[in-house]
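Here's a solo chain for you in structure tokens, the form predicted alone.
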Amino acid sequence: MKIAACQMVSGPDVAANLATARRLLEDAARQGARLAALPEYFCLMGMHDSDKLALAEDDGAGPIQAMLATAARELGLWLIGGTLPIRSTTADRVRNSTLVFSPTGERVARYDKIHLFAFDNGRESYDEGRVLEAGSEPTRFDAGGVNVGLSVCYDLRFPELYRRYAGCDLLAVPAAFTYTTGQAHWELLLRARAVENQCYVIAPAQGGQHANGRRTWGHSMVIDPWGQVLAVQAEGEGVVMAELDPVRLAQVRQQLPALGHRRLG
């Protein structure tokens, strides 16, 4: 199965972001992708954190969800739809949700980001908990025989989540890593998750200078179960493609059966 990670530099114009996402998905489909993934916040990188509240959609209805379903159906893709804000039961919070659509346009999975990012080094300050409500449940789905575990961005720092996905063929990590933290830890953590779980990792990211002044690290990539980076895009919009090879997956697990040697957890 060919898989594609789409990198974006989203801004505050939702319509423009959706058009860019559609164009990148079309590019992935033309190159033969059967599964494609968009980055976190693909639909909006607003000027303020609270912009997500105004954009939030009810679960199962809204223009962003409609765009994802239509793209999956028209392009024949398993589509991991980055993240978008879904209304929660708390008025001043939203869920940062990954929605997955099948090639028929049917929604097959929803994952709400569990770990909420906070960072303050004296120059940059972030606190997703100001507007986001954390999820609580890991989510996996079957993409035509490929078992996929879902996560988002800051989740990457919590390996216990990925142990809940034992046996998955592919881990998805749509992200919007800051330039500072991404430069230090992004590739390191992605490769670690691939190696310790002996599976492929697809990591579509935001990558560049955004209208709100934020700079994201980018470096969208696909990694194999041995930790080898198969494809990467440093900055700017683009699509990175790689082959998910079940023979390679089985070979790594057979030669080094580390998952069967676990003694804790």
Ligand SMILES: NC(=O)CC(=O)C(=O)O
Contents of the next structure:
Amino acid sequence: MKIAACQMVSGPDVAANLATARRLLEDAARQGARLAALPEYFCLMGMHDSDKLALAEDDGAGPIQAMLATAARELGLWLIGGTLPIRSTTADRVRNSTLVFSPTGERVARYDKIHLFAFDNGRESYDEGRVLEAGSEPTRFDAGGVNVGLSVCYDLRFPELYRRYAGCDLLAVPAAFTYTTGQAHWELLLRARAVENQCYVIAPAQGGQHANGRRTWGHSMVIDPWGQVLAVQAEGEGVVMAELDPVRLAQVRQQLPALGHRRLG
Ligand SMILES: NC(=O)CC(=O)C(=O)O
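Alright, leaving the form predicted alone aside, put up the form predicted together with this ligand.
So here's everything in the complex, that chain up top.
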């Protein structure tokens, strides 16, 4: 199965972001992708954190969800819809949610980012907990025989989440890593998750200079179960494609049966 990671440099104009996402998905489908993934916050990198509250949709209704369902159906893709803000039912906050659509446009999974990012080095400061409500449920879905474990961005730093996905064929990590932290840790962490779980990793990212003054690291990539980077795009919009090969997956697990050697749960 060909899989595609779409890299974006989203801004505050939601309509423009949706048009870019659609164009990249069309590009992925044209190149033969059967599964495509958008980055975290594909629909909005706002000027203020609170912009997410204004954009938020109710679960199951809204123009962003409609756009994702339509794209999946019209392009015949398993679509991992980056993240979009979904209104919390209990708090004055939003969930940072990945919605997944099948090639018939049916929604097949929802994952809410579990670990909320905070970082302050004196020059840059982030605190997602100000507007986001954390999710709590690891979520996997079946994409026509390919078992996929879902996560978002900062989750990548918490290997215990991925252990809950042991046996998955593919881990998805839509992200918007900062330039600073991404330069230091992004590839290292992604390759570690691929190697320790002996599976493919697809990591679509935000990558470039945003209108809100923030810079993201990009380097969207696809990694194989041996930890090899199959395809990468450093910065700017684009589509990163690779083949998910079940024979390679089985070969790595058979040659080095580490998953079967776990002793501590
Ligand atoms: N932006 C994030 O959620 C995470 C990040 O940039 C990091 O972990 O580093």
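Residues that one form lacks are left out of the comparison. Residue numbers count along the first chain shown, from 1. Definition used throughout: the rigid core is the maximal C-alpha set that superposes within 1.5 Å between two forms. A quick note: this is a predicted structure, and the numbers were derived from the prediction, not measured.
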| field | Segments of at least three residues whose Cα atoms shift by 2 Å or more between the two forms, after superposing on the rigid core | value | 89 to 92
